[in-house]
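First comes one chain, alone, set out as structure tokens in the form predicted on its own.
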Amino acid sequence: MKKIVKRIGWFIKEERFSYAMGIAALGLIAILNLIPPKIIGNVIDSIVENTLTSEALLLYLLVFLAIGVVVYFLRYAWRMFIFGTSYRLERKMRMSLFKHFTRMSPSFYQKYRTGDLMAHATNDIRAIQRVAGGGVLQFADSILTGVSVLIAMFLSVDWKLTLLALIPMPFMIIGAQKLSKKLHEAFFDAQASFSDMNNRVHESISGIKVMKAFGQEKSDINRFGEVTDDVYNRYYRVSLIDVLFEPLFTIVIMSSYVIILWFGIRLIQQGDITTGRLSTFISYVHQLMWPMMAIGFLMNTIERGNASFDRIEKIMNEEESVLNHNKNEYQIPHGDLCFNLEHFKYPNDEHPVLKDIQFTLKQGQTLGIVGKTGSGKSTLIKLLLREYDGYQGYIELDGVNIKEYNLHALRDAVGYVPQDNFLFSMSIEDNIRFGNPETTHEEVIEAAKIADVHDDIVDFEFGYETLMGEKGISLSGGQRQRVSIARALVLKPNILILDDSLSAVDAKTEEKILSGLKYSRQNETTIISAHRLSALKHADLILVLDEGQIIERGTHASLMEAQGWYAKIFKQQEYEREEHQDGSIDN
């Protein structure tokens, strides 16, 4: 109990007025609910004594009706103040969690799966919200109703009978505590299995094309069946524990009824209480049933909330691996780029990915990076974007270590087109101006023309307003790449990075795009990573990487003259291109 109060205490303190009003409404309801049993007892005694009049009965009925109306509005009030307030906690925690996600570096997303993070943002947050809503209700109502009913039983009926009725209560408390401990463990496991199922669904839907292409639908259904069976079994275990609470309370209440009836009838026979007072007492015991059940529900709610909070706390305690060391100063950098890396390896990996990388790129120049798959091309770019910081050496931009710049200013200086270009489920125009919503329609068109995708877009029925499916699924691979290039160009970045972003376009389109970039970005820096070496012929500096090291460097002409790896691959690609052209002509 103390643990969860400490965890959400800040919110309860922040919303103390709303909670105070809701609890006050619950208190008034608890007091008003004491009146009907007393009236019923008086009516029974009046009937037994034959003293009940029509006027008295009418008055009792009017009191009943008035209490019903007042309780109706009070119930509405506490629901609005308590449940309505709890949804604000859900919103705040979800926003806090989402902001935390956006601050995390790629290593975080390698550690945690998408489905797991989605479960944290939905099921786990909702379980905590229930503590701030249903939990507060159960806690306040069990105390207010329980205490008020016990006081009424002591003062208005018989204190000895009240003590006898409470004899079974300790058994309920002990049983509820043991069940709560088991429930915490079971619910934690169930939430983890739900995360696994979320991840399986996300993975299957994302890879539906590949799955269908390989005819693995049945196999995937079987794997999903195994995951859902595990979820079912774990939540079934939660239910097995959960359903034991109510029978426990029922046994306790029934035990109280047995004691009350046994001793109550004896007290009537002895003349210590009347039949009406015993009836009132039984009604009060019945009212005690809710507070006792509420205590059990409260323990249930708290254990579920604690289990979910444990999972979220683990995520929130993950620290940023890339820190913004200069938050107060925002100045977009530009100038010469200097790399001087001794070595870099990914977290939890013993093997260096990059070693001895030194080069300088003047502002306005174009850098080409080539090499076999896995040679370190994309890693080099990730270090410039500060996706990772754990390297030996330094990277400078305009003579300043990039770690000393405001992180957001550094990334605003770069227009990045990654290998796995991601487009959002919105219009083509909104995708292009995603990085700068203030971009005009004319600027969008200009960027699209440089990326050689304008003609494709206007051919669509709705032009730039064409809505794309998830991840741009309605476009071809080449179109997605070119829209991604246009999205980077509207930022007018000081440094444009194309990370193998021309692989899905033909050589003619590639040449057209590169010519457009050369003309429109005469005084800005461009970095191109590519497998097709023809894209780098006009680069001022070309680096050839192999196993994380620079094995060749120079211009296209000097590398061709050196007759090394670059020259060999370039000639091979040119030969294949000519063969393809000859084959097309013959056809």
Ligand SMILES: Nc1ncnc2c1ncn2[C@@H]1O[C@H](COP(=O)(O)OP(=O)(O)O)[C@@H](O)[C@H]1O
Contents of the next structure:
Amino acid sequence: MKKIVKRIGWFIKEERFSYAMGIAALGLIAILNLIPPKIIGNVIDSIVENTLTSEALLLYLLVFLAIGVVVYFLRYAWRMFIFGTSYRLERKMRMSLFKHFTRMSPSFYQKYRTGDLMAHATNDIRAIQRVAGGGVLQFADSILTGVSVLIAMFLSVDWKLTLLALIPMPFMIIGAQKLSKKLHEAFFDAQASFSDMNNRVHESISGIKVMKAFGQEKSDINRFGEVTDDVYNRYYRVSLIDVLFEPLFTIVIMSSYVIILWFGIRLIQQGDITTGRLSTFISYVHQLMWPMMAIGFLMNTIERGNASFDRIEKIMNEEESVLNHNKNEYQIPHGDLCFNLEHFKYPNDEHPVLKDIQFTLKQGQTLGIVGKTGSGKSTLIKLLLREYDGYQGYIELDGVNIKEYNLHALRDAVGYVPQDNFLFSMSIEDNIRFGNPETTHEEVIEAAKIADVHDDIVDFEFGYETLMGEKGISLSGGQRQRVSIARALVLKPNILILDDSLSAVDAKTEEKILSGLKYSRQNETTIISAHRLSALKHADLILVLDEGQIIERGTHASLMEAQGWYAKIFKQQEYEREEHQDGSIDN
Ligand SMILES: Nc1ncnc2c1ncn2[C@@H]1O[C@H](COP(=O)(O)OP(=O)(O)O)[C@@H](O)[C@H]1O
Ligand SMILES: [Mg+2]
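Please could you give me the other form, the form predicted together with this ligand, since above is the form predicted on its own?
Below is the whole assembly, all chains and molecules, this chain first.
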């Protein structure tokens, strides 16, 4: 309880107005609900004493009706205030989690499968939302209704009968808690086996040719029979537990009634209370059932909320503990880069992957990195992103060692399009605004235009709403790369890094994107690694890497003049390109 209050307390504090209104509505309902049993008791007494006038009866009925109407609106109000507000927590948590996802390095995505990540995040965030919604309701209502009904019981008869009537209540609390826990577990179990079955169907259908070829249909049908039986059994168990709530309720309330009647009738016979009062008392006992159940439910809501919070916290703390010392203020670097690396080895590796890498880059300049596969281009970029810290030398941004920056601030400054891009199973638009959920539609379009993927997107049937991934369409490699670039662009990063991000895009499109970038990013730093040398013609500095060392450096013009590796490969690529475009070489 303490733990969860600490964890979502900030949110309840932030939304204290909504919660106060919701709880006020709950309190009013609790009090109004006390009136009808009182009226019924009075009517019974008047009937017994033969004093019921039709005016009085009409008045009673009107009050009944009025209470019904008012309670209806109050119920609406607390739902809006408490449940409505709790969804805002869900939205907030989702946003910070997504933001966190964008800061994670590729190794994070190797460790966690994207699908699992999304599914868990969704379920866990939902469980926490339930604490802020259902949990708050269960807590407030069990206290408000519980206390007001107890006071009313005490006033309508006496404290002795009230205490006696309470004897079976602990069974209600414990029973509700145990059952709802079991129900939840059984339900998750059933859901898991259901998705297992779906996977099986999927497998069988995609493997149907193979199966036929091997004459395995029969055993597959048998196997599937077992799976469906399993699903059936598990859902059957869910309903078995579900139906137990009703008997629990009945047993507890009947035991209470037996006790009340046994002692209550004696009180009537002794003339201590009237029949009407006893009837009012019995109605109150009935009203006490829900708050008792709510206490039981509340324990589970909190337990699940805490478990989910633990999981999300684990993801949120990922990496931070390794690298982020948090010793510095949150200052975002602009992009004056100075590399002075003596050498770097991957952990558990013998030979250095990078050696003697020295260069500087001013804010607003573009750096090009070229070299064969395996020459160390991606590694150089990873060091800048602080995926690895174990190197000799230093890397500075704005004259400050990158290890001194808050890791989040550093990553906030960088828009990184990795070599192996990943897209989520959501709409194209959401994929693009992934790093910043507050990006407007116009900004998404602007980024897509610079990344030259806008025209492709509007050609899809559902445009920007087109779903990607398993349930949606699959994009071509070049389209995926361009969507990934748009995703980095909406962040308006001080440093944009494209690591071989245009390999699947044709030369013409590549040129278009790069000149668009040059225009829109005149004052920001850009780092591009590429296979196609023509992509880097406009770079202010080009580094040619080979086996982790800079073998040539300069601008396109100076490198061409030097007639080294760069000039040779450039000519070769131009030649291949012309051949490709013309289809033939005549001269
Ligand atoms: N995580 C890693 N652990 C060990 N060695 C690695 C790792 N990643 C890359 N390497 C090695 O480092 C060298 C440089 O790789 P990389 O930076 O990816 O080159 P490029 O991006 O130029 O193709 C290669 O020999 C590669 O095998
Ligand atoms: Mg690479």
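Quantities reported herein were computed from a predicted structural model and do not represent experimental measurements. For the two forms, the rigid core is made up of the largest set of C-alpha atoms that agree within 1.5 Å on superposition. Residue numbers count along the first chain shown, from 1.
Trainee: Rigid core fitted, then: does Ile268 show a CA shift of 2 angstroms or greater between these two forms?
Mentor: Moves: yes, 2 Å or greater.
Trainee: By the 2 angstroms cut-off, has the C-alpha of Gly27 moved between these two forms once the rigid core is superposed?
Mentor: Gly27: C-alpha displaced by 2 Å or more between these two forms.
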